[in-house]
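The chain below stands alone, shown as structure tokens; this is the form predicted on its own.
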Amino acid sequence: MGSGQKRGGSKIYILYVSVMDLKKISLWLEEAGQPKFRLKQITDAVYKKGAATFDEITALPEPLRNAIKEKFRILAIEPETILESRAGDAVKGSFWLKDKQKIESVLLNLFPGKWSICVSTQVGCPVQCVFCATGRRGLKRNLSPDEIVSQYIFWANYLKKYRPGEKIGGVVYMGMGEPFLNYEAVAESLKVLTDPGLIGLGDRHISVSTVGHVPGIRRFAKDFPQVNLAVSLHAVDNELRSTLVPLNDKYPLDQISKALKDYIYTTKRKVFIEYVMLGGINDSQSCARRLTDWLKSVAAPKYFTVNIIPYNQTDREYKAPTKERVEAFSNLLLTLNTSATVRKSLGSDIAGACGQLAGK
């Protein structure tokens, strides 16, 4: 941790604003009479090191980067806060876009030693679902590549300053927006996270969670069959799941499972279930039940794993199930052969769990 950084939600300001353009650095230094490493020096000082300045870049002569930082920046984001939870396995960052426009993007540490960040895509949501903090401000604008990728670099030079030795182990897409709504950038960016000569992560290592958007689920399946993914179920009753994601009624339980059925056989890998439990609301043993003849309507048991989220606090009128709810609940999905896990709530002391992101 580094100096003047406090736990349990006290405030850290750090002065970062950039932008990472390859092409107009490239002009740039071709046009400076610079040799041609000098790009790669830069690429792999920021995607594979983490360099967040160009001061960080030794590798540069010093009038070189003296030089480049007046025409250029790295990040397209400027850290406003950033709160470290009380347990230290989560840290949540508030961050200004060039517009003033505010995002949140969460490092979590989910293995020892090995941090996943879950990044944002949208500044807000249009989709609104109703236990999500993040859906109360609607949306404002979809967010660039340049400002989801600057979320990676940014987490990586904090591991860097504040806990060295330690690795980003994976990036989950699962922030403030439905990244299916901003494919196109979403998809840049998930070039320059699985590009060898960039950031280099793992397809498999990468998840993208969507509420049930299908044609981003058919466009993914063609475009990233390796890259995981994830859906936000939370019922498989029309009604209710309407109620509980407005998105429901343009894309219906059908046509999610008839989506999900071409997605397993184009790409022969296994889907996320994301199930935000809410007491007294889909935590019954009869929600469990359906929602495993549903999973089993679409696909064989050994292509779903159904992760669990209690319901986090938010300023909606919900309550999280009991304890004994969500043991009976994943314990009746074993029960009927259906893979389950009960999803670890980190960072709800800082805002920042799930569903908690708002960008205020």
Ligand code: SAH
Given for the second form:
Amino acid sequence: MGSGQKRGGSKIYILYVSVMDLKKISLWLEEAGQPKFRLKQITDAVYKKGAATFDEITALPEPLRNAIKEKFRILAIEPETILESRAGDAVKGSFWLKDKQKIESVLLNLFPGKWSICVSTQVGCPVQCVFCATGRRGLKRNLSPDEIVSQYIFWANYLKKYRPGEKIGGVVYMGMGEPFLNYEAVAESLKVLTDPGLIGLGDRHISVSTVGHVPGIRRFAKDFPQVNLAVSLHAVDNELRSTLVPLNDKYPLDQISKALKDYIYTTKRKVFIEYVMLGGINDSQSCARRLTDWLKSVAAPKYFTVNIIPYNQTDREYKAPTKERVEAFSNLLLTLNTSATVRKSLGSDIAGACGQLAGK
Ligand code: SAH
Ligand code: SF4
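Please show me the structure of the same protein in the form predicted together with S-adenosyl-L-homocysteine (SAH), now that we have looked at it in the form predicted on its own.
Expanding to the full complex; the earlier chain stays at the top.
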């Protein structure tokens, strides 16, 4: 179970058994002759209060803390660098995984006193959308449920230490990777996030964003009907969409349309449509009109909110749309009865905005 890692010249041995391996911990506690309530003390401290090390769990007697930390660790990820944006409204973390891969995760301040956590689900991404930095080098591997939940625990701990009193308002699965290409681990992590006995976040405070993986949308409708679904659409004609999102060849727009119809029919939930806006490519008035027509062919406008995400710079040659184009696009959507918001680009100075996470 142990693994050694060289960092800065000194060797650190880490036992990569996270606290989410609750069965193992429970067995260990039993063998150590500890009372049953210890497990609950640990899970409450970690999941409800954001303890990231056993030293922080002061409800445990000190000798127990010392013994347990020899065997287990809480986080399955290890922070490398933490960068705060100049405006203080975004914090990006880069983390080592046990096999020396790296991921990034972001803490975003969307409302005063309320933060949102943006989690990664894969190291890299196999989809390779042309405007996204994550997909640049393809997929390295899927994250485990522990590695996903650890991102939440890390940021809960960070807030407790550096922004005491401020709260986590929600979690968005919009970091590195395509969540539905790692469905099992994402589902496991969602269970931990929403289980009232563990983290206990409300389903509606969580959003999962997919590039339009049709089987994933169908499964998600059954498994998590109350968790928000966001679909990254970007274009409503197959030719253009396929040039931006290679997975469109496998799951073209008519299949996405059918999956969304069924999703809305069974869940009665609204769907968030993500629309990365690229200057001169999908930012025209006729694109806005076609988008509303397409959405109306799927379901009534009340079932959609379009989030326009002006392109954030990556190493590709795309341009951000002008402010005027973004405004004109969103105004036309509103005139055509489709609710639309423009995503603020938090964290672009720390390469922590949508599509900039590369895990370099
Ligand atoms: N793979 C999923 C979730 C992660 S990407 C998906 O594609 O939906 C999260 C969001 O960031 C998506 O809506 C994606 O389209 C957007 N995004 C990717 N690259 C971007 C860029 N360079 N600028 C702005 N948004 C980008
Ligand atoms: Fe993958 Fe989403 Fe980036 Fe596309 S936008 S490459 S699906 S992470």
